[in-house]
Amino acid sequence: MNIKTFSSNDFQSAAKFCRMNMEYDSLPDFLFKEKTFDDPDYDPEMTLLAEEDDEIIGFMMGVARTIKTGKCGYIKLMAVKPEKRRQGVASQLYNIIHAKFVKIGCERERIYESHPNYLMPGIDPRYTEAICFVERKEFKKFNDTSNLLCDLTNQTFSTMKEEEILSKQDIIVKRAEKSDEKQTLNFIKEDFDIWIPEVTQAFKNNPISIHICNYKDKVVGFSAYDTNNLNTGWFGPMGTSPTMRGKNIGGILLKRCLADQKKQGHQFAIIPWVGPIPFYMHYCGSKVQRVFWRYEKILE
């Protein structure tokens, strides 16, 4: 078996591989460019193939970020022929990006929850394979979470009278627009500063894919769509300020990015590593799609 660094050389072959041997994940050419070379910390040392007679059997991907709790190692993609596996493919691959990350002062390591570029926010454990996998690398599990559905062909999304109602208190509504990019940002660092990655990404779409909420001319809710997984039907981040809960703002908010991805063409949005799944069942009748294991290993 040989191992080697991911180059541009291997794109098309190394994407098709991963289609074939992630069976519950669609992976695209444009959505691998955006998870590989368009990762803001993608390092081609770190992001390796094993081959055999010039065939790709494993493909595993590290990248090291900054989060607030210190610097922390994450193995961002993996995949290994079926019958492959059980043969120390992912662990040599693993070691080597494992040893790269202490080298550089990682603290803990997690799997695939890569925030702000991620695919999965954990593992499906229908790929129980890739659990038995972490688990005799000590990881532990920590938590789980899901990702909704929300069907769009049956909805309207219509917030008009909502809006309405808002407006005589002073609270308007709208889509965001470039000159508002720095107030909105400034709002965000306050309560959601995890998320102001994925909002900048937001103000540079065309058009622009934040829906804001104002209150006396200061920004006090949020919501977005195509921050992550671009053009594949992803909804949120979205947040509303402590003091403005209770008036349905985040439900307005939410309806309008719903309407928004309907009209590019889905029949589905996914509500991804949600926290309060009533508030999506409620608004928009959405529905737990998957399930995903989060696991972390604490670096000595």
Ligand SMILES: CC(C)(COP(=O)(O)OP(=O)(O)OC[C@H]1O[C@@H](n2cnc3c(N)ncnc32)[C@H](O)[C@@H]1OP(=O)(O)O)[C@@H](O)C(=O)NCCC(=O)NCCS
Contents of the next structure:
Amino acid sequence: MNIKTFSSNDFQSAAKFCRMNMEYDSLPDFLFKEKTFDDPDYDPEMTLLAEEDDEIIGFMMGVARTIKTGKCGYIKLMAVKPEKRRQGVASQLYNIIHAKFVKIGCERERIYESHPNYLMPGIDPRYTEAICFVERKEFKKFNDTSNLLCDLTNQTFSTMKEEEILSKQDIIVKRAEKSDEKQTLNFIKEDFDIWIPEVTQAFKNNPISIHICNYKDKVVGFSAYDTNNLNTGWFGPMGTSPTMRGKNIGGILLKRCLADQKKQGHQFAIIPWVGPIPFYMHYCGSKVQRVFWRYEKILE
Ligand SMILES: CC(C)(COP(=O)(O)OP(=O)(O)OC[C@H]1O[C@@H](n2cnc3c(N)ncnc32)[C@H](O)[C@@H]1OP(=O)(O)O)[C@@H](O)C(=O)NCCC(=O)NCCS
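What about the form predicted in complex with the ligand, after the form predicted on its own?
What follows is the whole complex; the chain from before opens it.
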């Protein structure tokens, strides 16, 4: 077996390999590119291919990010060809990436949930071999989360009447414009600073994929889409200022994004890594689509 670092020459074959060997996920080329080359922390030294006779038999990608608690290394994608499993392929790839994480001073490692650019917020336990693998590598399950699925085909998302009611209280909901970016980001910094990368991405999209709520000309809420896993119907993040909750602002903001996503031609929106399941169930009837187990290993 030969292990080499990933390069643009391997793009097509590696994308196809991941598609073939991660049965619960769909990874079109555009998404594989977003997850690899377009990751702000992409490091070819931590993106590895295992080959035999010039054929890929394993792929593993690591990224390191600085989060609030310090540096964290993520195993972001991994797959081994079924006939080559249980022969130590993933272990060899992991050992190389793990050594790099240690060398650059990562304090912890996590699996898949490499926010803000991630495919899944943890391991879908139907990938049971992956659960066995990470537990063998001494990762501990510390939480779980889920993605919701919202059917866009059987509902309309008109918010005109609700917005009229709010406007009488000086509460205005609108699609954000470029000129709103600075004020919106200032608001996000106060209450939701973890989402700065997503909101920045939403302002780069064309059209801008974020709606905001102003109260007395100050931003007090937002909802965004197409900020990760772009063009797949990915909703979020969203948030309302704690002082303004309970006024239907969140509901309107949510529906405005879902209306956009429907208009884009999506039949479903994915509401990832939730969060307040009853809120989404109430406003758009979304249901749990996938469950993810979150794993962590603290490095000494
Ligand atoms: C998860 C995956 C990458 C593991 O690759 P692999 O090359 O088979 O892993 P290794 O051979 O290095 O396994 C190392 C250890 O993990 C554990 N393990 C791996 N697969 C296992 C299985 N099917 N049953 C029990 N334990 C398993 C074992 O402890 C194993 O060591 P051992 O064989 O000495 O007992 C592979 O099963 C795979 O591609 N699965 C589908 C894609 C996937 O799940 N991707 C992750 C999505 S979240």
